[in-house]
Structures are given as structure tokens and as C-alpha cells.
Partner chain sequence: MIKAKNKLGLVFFPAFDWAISPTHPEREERLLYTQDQIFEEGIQDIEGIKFFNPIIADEKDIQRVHFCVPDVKSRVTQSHLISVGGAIKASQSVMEKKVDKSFALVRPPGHHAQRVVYGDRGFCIVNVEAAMLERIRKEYGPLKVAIVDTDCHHGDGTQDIYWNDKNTLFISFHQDGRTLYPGTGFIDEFGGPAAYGYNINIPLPPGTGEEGFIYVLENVVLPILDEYKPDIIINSAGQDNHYTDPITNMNFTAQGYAKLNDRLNPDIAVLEGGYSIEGALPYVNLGIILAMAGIDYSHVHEPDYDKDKLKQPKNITEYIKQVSEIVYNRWKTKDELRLKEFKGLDNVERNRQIYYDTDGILETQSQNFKICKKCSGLNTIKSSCDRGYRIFAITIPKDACSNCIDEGYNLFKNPNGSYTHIYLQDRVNDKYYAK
Amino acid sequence: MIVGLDMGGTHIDAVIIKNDKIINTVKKPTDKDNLFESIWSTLEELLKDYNKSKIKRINLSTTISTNAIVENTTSPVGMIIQSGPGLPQDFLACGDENVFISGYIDHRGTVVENWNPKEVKEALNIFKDKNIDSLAIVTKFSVRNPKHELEIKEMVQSSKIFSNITLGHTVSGKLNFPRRVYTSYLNSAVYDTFNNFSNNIKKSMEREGINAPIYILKADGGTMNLYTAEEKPVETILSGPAASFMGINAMLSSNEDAILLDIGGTTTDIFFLADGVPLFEPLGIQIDKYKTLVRAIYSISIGLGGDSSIDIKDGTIKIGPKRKGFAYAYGGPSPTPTDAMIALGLMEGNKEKAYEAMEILGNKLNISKKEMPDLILNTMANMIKNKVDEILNKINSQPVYTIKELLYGKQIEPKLINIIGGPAKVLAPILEKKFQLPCYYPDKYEVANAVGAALAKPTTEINMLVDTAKGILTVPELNIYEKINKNYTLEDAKKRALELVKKSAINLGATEEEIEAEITEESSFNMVRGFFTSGKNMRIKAQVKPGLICDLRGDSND
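Structure of the chain above on its own, please, the form predicted on its own.
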């Protein structure tokens, strides 16, 4: 049995999949004041009639880290940043205290100027005085040579001030220094929050006698084991949209250009396929105001869902972006699209209360309560279409990056819409008319994101640099800095990259048969000194493709 659980802003969805079929589902409201208890009570209900010893794995997508950022409850972080010459420092400041130190390593990994221990000691005194116990150390070309980051870490560890320390070269092998600074900051900022959550999960599982391994969904649609997630919690941010995408992909596969929608209670997540392949963020996602190096499926989230609050302003309907609570028909404070669906008899609920909500809105527009539900759902569909059109215009004006490759000159021209989430069945025919495209939803549309979480498999990416003049091969994400001979070739490098990326995936919990490793980027050029070639510089990027553990059986589309 595989268990999948997706924690959304409104509901927690959970499924059990056995022999490629869904055998049990649970959907419960999210208690935002106690997210751990929400998850645990959902798992208890899901598993109560099943043999827990038969669980092979539990895959979770969680908003724990995202919520900490959105609600500004992250830990204060001290930043030690070595930016080197020629770069303004102000825009790099992101921690609660930022200390810029001297020293410099150049782009080939050569130490030009050593760091100053006195400056680091002064930084520690500042952090200690302000009770800052989360730290990130980032030096500019640390992916080429992490010497300064490692030496500074060794020094500060002896102070025993910090509960966690993030080193810049461990968050990604990509070069972008500002994004590395922000990614390191966010990793330390959410470290304690995520580790508190994971410790509670582990204790509860031990108490209940569940020995199955736990995996956490990443923003790129892959999974990582809980141990890795504890070290790199920044990768868990936006795991919710990733679960949505994987769920749609699992239940409604396509080889066409397509629009994918997950319409939940609080938000609508929008994705796109290019010839059946998901669009990707080429550099990394933006989290809050910070651009990061976190790999992610391209997605846009808008504050529009079944429980979005509806107001009338200047004679027009305004839906969202806030959710003030449950629908009016369920005792909530204000009318919502869910009330419109209940009033039309398309969802179960207190119809009398739903009509009361429609009457409140109708009186402000001088129309009858019977006309309001259609007006609300049409407005909702128009809002989705306008946003999709806006995003498509933006995507089609720039290079299209997919999880496989960069598609030069590709224009996304959707041929269909695949939709999941609670309102999917009701909105599908309305969206079909608005877009003039066929709109499909699966049988279990209401828990599809939990299916996506359950079936996601581990994935990873590495960035390799080979410098034959210096005789060194580096893979920063794996802390690999090894010597090579001067005759090392591009073929040698590609072979080594595939070996390493497979090994990395196995360490994340993948099995040999799950791994699809590939080279996604490769380049090699001669380095010339004087009139002679001194060596070759090779850059290789390899990945294990995100994908599904298995195809579901017995599902059909409407």
C-alpha cells in the first residue's frame, strides 16, 4: 500500500493506493492552528481499517514551510556573506542581521584573499546579543570552491550558538549568487519549523507502530526522504502545487498543449503542458520577495476558490482573494461560490442558507436570488480565463522551458483543459464554454492532489564543472571535489554525472527501477593561456526526471 496526503489551505486529502488502484480516501478540513494534528487525525481515519504493516511508503505534501513564510513566523537568521569585489551589498541583505566579510574566491575556485576570523567573531557577538540561533554562510563562487564556507562553519560550530547552519554551496550547484544568498536564508529561516513538524510525525508513527518510510514532495514534483527534507526544508516550499500537478498528470495524461487547473477552497493553481510535457521554472521559484534556486514546475496561484469571499463593489461582483471561512451555507461569515453551487443543487449543503446568501448579494445588485448563482459561477470562470490568457501571453513572449528541454520558438496553444479540485465537476461545463475547449475531470477529482502526492517518485538534479587545466571535477550539491587527469573527456564527464545523479536519487529513497537519469545540458570549451590551449572547461547538468511510480487502473474521465 502507498499512502498519499496533501495538506491544502482548506482541506487535507488522503488516499491509499494498492495494486495501482485507489482503495480508500479521506477529506477533512485543515485546522490552521494545529497543522500537525490535522495531518495526524487524517492519517488515523484513513488507516483505521487497514493493516499498517502493509504500508510501503507515505508521501506527504505539506504547507508547513510555506505557511511559516506567509505568516511571518520564521526563525530570525544571521547572515555571513562574502560578496567579493565589484558587487553592491545592500540588495543581498535578507537576514535579521547581515554581516559582510572580506576575502574572495574567484570564478575558477582560486582563493584570491583569505577571510578574516576577527570579522566572523564580531558577527557571532552580534548574533548572540540578539538571540539569533539560525545561521547561513554564503560566499560568492563557493560552488567552485567551498573552502571559506567550510572553514567559517568549523569556527562558528565551536561557539554552540546555532541550532542550524546552512552553507551556500549545498543548496544548489548553480552559480547565481543573489539567488544562492536568498535560498540559503530561507532554508535557515524555516529549518526549525519544519524539523519540529518532522519530529512530531516520527514520534507519532513510532507510537502507532508504523514503520513505513516518509517522503516529502518537492516543488519540482519529485520526492525526497524525510531526513533530506530536514536538511533542506526550503525544497518543501510549494510542494502543494506540485502535488496538484502530479495528481492531474496521474489521472488525466495528455500529449497535447494543455491548461491544467486545480480549483481548491482557497486558491486556483494553474499549470501548462507543452506537447504533454510540463513547463518548468528555468532558474528557480520566487518565494515571497526572494528569487531562489529551488527547482519547480511552472505554476501560478490565484486567490480564487470555492470558499473565496464574495463582495459587491461599485455594482460588480468581487470574488476573493481572501477566504474568510467556510461557505455561508456551512455557517461561514460571507457568501461564497460554494453557496452558489449549493443553491443550484450541484453540491450538498443547507440550500436554505445558500439562498439566503444569494439574497444578500442579489439585493445589492437589484436582481433575484435565483439569478445570482449563475452570475457568480460565470464571474468565477471569467476570472480564471482572464488570468490564463494573461499568463499565456507572457509565456508565449519568451523562451518556453519544459522539464525536458528548452523549446525554441514554441508557442503554447492549448487543445484541452484538465481540471481537479472540489468545484471541478460544477465548473467544467462553464469553463468549456468560456475557453471553447474540451474540459475533463477524473472520477476522484476531489482528492486528485493526494493521488499525485502518493504516486510521485524521488527526483534530483546535479551540476558538474570539470576544469582539466586545474585537474578538478566539482559537484557542489553532493560536496564532491575530486581530482581528474588532464585527458578527461566530455564523455567521461557525462558518464560520471549520470552515475552520480543516480546515486543521489537512491540516497533520496528511489529504487533502481524508478530512476530515469538524463543529461539536460552539456558544454565544453578550450581554455587558452598565451598562444596555447591549457585545458578544457566542461559543464554538465544531469537530472532524474520527475514522474509517477505507476499508472492508475480503473479510473475514467468525464
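Same protein, different form: I have the form predicted on its own, so give me the form predicted in complex with the partner chain.
So it's only the chain below, everything else dropped.
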């Protein structure tokens, strides 16, 4: 038995999956003031009649950390930032107290100037005075050499004033100092909130005699175990779209380039598959005003859904981006696409009221109420098509850095569209015509997000750099900074990267057989100094890609 739970802004959905089939589902409203209680009572109801000892794992997608950030209820954080030469530094100040220290490590990881313990001591005094007990230490190029971050941590730890310390190089191996600063800040900022939540979960589980492992869904469509989430709570932000993405894939699988749509009441979420593999944000997801290094599935949300309000402006239809309430036919304030569907008899509801809505709009456009529904649905499909085209254009013109990529690089050319959500069935034939692509939608989509959460597997990514001139191998995410010999080859490095990424997935709670590890990027540069080769500079990315524990046995229609 696998349990999946997805916490949305308005509802919590939960499912039990057994032998690849959904055997129970529960839907409850989210109590914004007590997120833990919302989750726990949903789980209790879901598991009421089932044998709790048979639960193999519980996968949760929660908005605990997201809400804390968006609603500004995070803990105060002290920041120690070493920004070295480059951009001005003031824009990096994201903590409640920010101390900029001297010292610098360059792009090759060479220590150019040491940090100054006096400055760190002064920082500690400031934080102590303000009762700040969450700390982040971030230095420029720390992913090339974490020495300063580690040394500073060692010094401040002995002061025992911090409940948690985030080091920049541990949040991601990617280069991007401002994002590293913001991501580290957020990790420390939500640390207490998330750990509070996880302690509550653990206590309640113990009380109920459940000892299944708990996994938390990440924005990249994968999971991590609770222990890892406690250390890196920032990874739990914005996992909602990932749950929906995984849900679509569980219900409608594909190995091709594809467009995935989740058309809901208020918004439409757009995702893409490249040869069946999810497309990720190039660097990381943005939350509130913070651009982060948190790996995430590429998703774009537009304010267009079944309940979007429709207006006529300058003789044309405008749908969304706001939802003003229910559909007109359900007693809402303004006409919506749902009314068009009801009028056409494609959805249940008060047909008379629906036509009334069509008439209101039709009068302003001088067309009959009979023609109105088609016009609305067509407009909606056009809006989706235009947005998808725009995004595809952007994705296909992302910067490339080699002649080979420029000439022969992968372009995403969707072969099909998979859709879930209320209006999916109605819009599928219209979208099929507009895109000239087959559209598929599942029968039951209501619990797709919970199913997506339930079937997600642990994922991870590592960034390795090998510099044989310096004789150094680094994997910042895993805190690896070690000596290697000068004859280390790209093959050695790739082998090591695969081993490490697998080990890392096992530490996140993956089982050996479910790990699909792969090298996603590799390059090797001859380093020449004077007229001689002094070594090789290799860069390798490896990942355990998101996938499903199993395919859901169910039926889909097209």
C-alpha cells in the first residue's frame, strides 16, 4: 500500500494505491491556520478502514514551507556573505541581519584572500543581540571550494547560539551566487517551520502505530525522505505543480516530446516532456521575489480556467485572468467557460442560467446566445495555443555553447498533448484541431495530484568538477572536496559520478532497483598554460531522474 497526499491552496487530496490501483480517496478543505491538522485529519480519514502496518510508504506534497515564505511567517535569519569582487553586494541582503565579510575564492577555487575571524565575531554579536538563531553562510564560488564556508561554520558552531546553519555550497552545485544566497536564506528561514511540522508528523505516526517511511515531494517531481527534508526544507517548496505533473504522467504515459496541461478552475498549468523526460527549470524555481537554485519541473501557470470570468472589451472576448466566483449557472457573479460547457450540454448544470450568461455576452457582441459557447471555447483554446507556442519558442532558443548544439541541438517538437482537469474532455477536441496534435485525457482526473505524489520516486542531481591541474574533485551538494591524481580521466569521473548519484539517491530513501541514474552533461577541457597541457577541467552532471513507482492501471480515452 502506498499513500499519497497533495496539499493545495483550497483542498487536500489523498489516495491509497494498492497493486497499481487506487483503492481509496479522500478530499478535504485546507485549513490555512492549521496545516498540520489538515494533513493529519485527512490521513486519519483515509486510513480509517485499512491495515496501517501494510503501508509501504507515505508520500506528502505539502505547502508548509511555501506558505511560510509567501505569508512571511518565517524565522529571522542572520546572513554571513562573502561576495568578493564583482557585482555590487547590497542587493544580496535578504536576511534580517546581513554581514558582508572580506576574503575571496576565485573561479578555480583558489583562495585569493582569507576571511577575517574578527568580522565573523562581530557578526555573531549582532545576531546574538537580535536573538537570531538561524544562520546562513554563503561565499562566492563556494561550489568550487567550500573552505571558507566550512571554516566559518566551525568557528560559529562553538558559540552554540544557532539552531540551524545553512552552508551555500550544500544547497546546489550550480554556479549562481545571488541564487545561492537566496536559497540558503530560505532554507534557514523555513527550517523551524518545517521541522516543527515534521516533529508533529512523527509524533502522530508513533501515536497511531504507523511506522512506514515518510517522503516529501520536491518541485522536481521526485521525493526525499523526511530526514533529508528536515535538513533541506527549502527543497519542499512549490511541489504542487510537480504533483500535478507526475499525476498526468501516471494516468497518461508518453516517451515522446509532449505538452502536458492541467486545466483547473482558476488556472492552467503547462508542462513539457522531452522524449518522455520532464523539462526542468534551467537553474531553479522562483518563489515570491526570490530566484532560487531549487531544482524544479518547468511549469508555467496562466490565469485561465473553467471558472475564469469572461468580459467583453473593445468588441472582443477576454477570459481571465481572474476568477470572480462560481460559474454563472451555479449562482456566480459573471459568465465563465463552464457556463459555455453547460449551455452546450457538455457538463451538468442549470442550462437556462447558462444560456442567460451567454446572452449577456452575446448582446455586447451582437451575436446570438447559440453561437456564444463555441466562440468562448475557441477563444480559450487559442489562448492556450498562443501561450504554449510562446513558451516553446523560448525553450527552443535557450542559450547553447557549442557548435554541435547550435547546429544539431535538441529542439522540442511536441507529438501529443496530455490533459487533465475539469474542462479537459470538452477542450480536447478543440485543442486537437488547433494544435494539429492528438489530445489525450484520463477518465478520473480528480485525484491526479495525490496519485502523482503517491507514485513519485526519490530523485537527486549532482554537479561534479574535476580539475586535474589542481588535483581536485568536487561535488558541492555532497560536500565532497577531495584530492585525485593527475591521470584521472573523464571515464573515471563519469563512473564516480554515477556511483555518487546512486548513493545519494539511496540516502534519500530510494531502493537500489528503482534508481535510474544517468549522466546529463559532460565536458572535458584541455587546460594549457604556456605551451603545455597542464591538466584537464571536467564538468559532469548526473541525475536520478523523476519517475513513477509504477504505472497506474486504469483507462484513458482520447
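Positions refer to the first chain, counted from 1. Please read these numbers as outputs of a predicted model, since none were measured by experiment. Rigid core here is just the name for the largest C-alpha set that superposes within 1.5 Å across the two forms.
Residue displacement note: Phe100 has its CA displaced by under 2 Å between these two forms (rigid core superposed). Core-superposed comparison between these two forms: CA of Asn363 displaced by 2 Å or more.
Here Ser334 counts as shifted, since its C-alpha moves by at least 2 Å between these two forms after the core is aligned.
When the core is overlaid, the C-alpha of Pro278 ends up 3.0 Å from its other position between these two forms.
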